[in-house]
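A single chain comes next, written as structure tokens; it is the form predicted alone.
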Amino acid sequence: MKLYLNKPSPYARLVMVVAHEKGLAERLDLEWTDPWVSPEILTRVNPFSRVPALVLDDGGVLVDSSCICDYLDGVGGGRALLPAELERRVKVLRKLGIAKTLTDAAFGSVIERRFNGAGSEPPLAARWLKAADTSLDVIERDESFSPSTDTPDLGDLALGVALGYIDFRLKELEWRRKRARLGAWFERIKTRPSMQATPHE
């Protein structure tokens, strides 16, 4: 399998975290690329010029990190990160949805600043930044969210990656300042081998 990715991408990082958790990292042929310059090597497999993109052994291509993670969860070893049983699956999907949307807000803010940030804060970047901050308050207060570090599921891993990306790109949020419970959880999850093996750069 060939995985197209770049180091700053939180979406690509999540796929790599899952690959490590499922014992698949050594099976991946990593193709490092910059999607913002739309290189032909990437657009041949993903016309959207986005990472991650996974080329399967039979030549089929999966795009979107959630789809790729679902596939790796199915073909990899060990426990399921996205359980089949409906009640447990819904709980994981709830965490995954919030974590991925938090990532979208943080990533969107960073990209909006990158391309439209001359002179002042772009309105859309400010809106996404506020949404990210508000969602962190919700996660902190909602004890039913109950992220795990001992046996993390796909939602937990996605949340860990989202918080790591905020630390990497949006330090001004100072998200730990009002969120002791979430901060303590993140300090534990980030020590997992899969997280340690996939740092942002």
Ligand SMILES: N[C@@H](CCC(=O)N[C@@H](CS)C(=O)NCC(=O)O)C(=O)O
The other form holds:
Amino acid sequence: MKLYLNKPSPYARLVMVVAHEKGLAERLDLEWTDPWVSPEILTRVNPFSRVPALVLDDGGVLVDSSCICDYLDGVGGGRALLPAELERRVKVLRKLGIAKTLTDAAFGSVIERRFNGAGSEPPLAARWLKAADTSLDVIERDESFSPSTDTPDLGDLALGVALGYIDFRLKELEWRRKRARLGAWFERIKTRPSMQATPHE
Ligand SMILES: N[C@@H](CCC(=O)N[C@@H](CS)C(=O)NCC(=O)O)C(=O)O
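Target state, the form predicted in complex with this ligand; input state, the form predicted alone:
What follows is the entire complex, opening with the chain shown before.
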């Protein structure tokens, strides 16, 4: 399997975290690429020129981190990160949706600033940063993110990745202030080998 990725992408990082959790990291042929310059090696497999993109051994292509993670969870070893049984699955999907949307808000605001930020804060960046800040307050009060980080599911891992991205690109949010429980949770989950092996750069 060939994975197209770059180091600053929180979406690509989530895929790599899952690959490590599932014992698949060694089976991935990594193609490091900058999606923003629309390189031909990427656009010929993903016409959206986005990472992550995964080319399967039969030549089929998966795009979008949630779809790729679902696939890796199915083919990799060990416990399921996204359980098949409906009641448990819905709980994980709920957390995954929150964590991915937090990532979208944080990443979107960074990109808005980069492309439309000359002079003042772009309105969409301001909107998404406010949404990210409010959602962090909600997550701080949400006890469903696994208190034990020994057996994280896909929702927990996605939240770890979202918070790691905010530390990487949006330090000024100082998200730990007023959120001691979440801060302590993140300190634990970020020690997992899958998180340690996949730093942003
Ligand atoms: N929903 C997608 C988002 C992927 C995405 O936006 N990737 C960014 C890098 S973090 C990208 O490749 N952007 C290039 C572009 O939009 O042109 C996912 O979950 O994988």
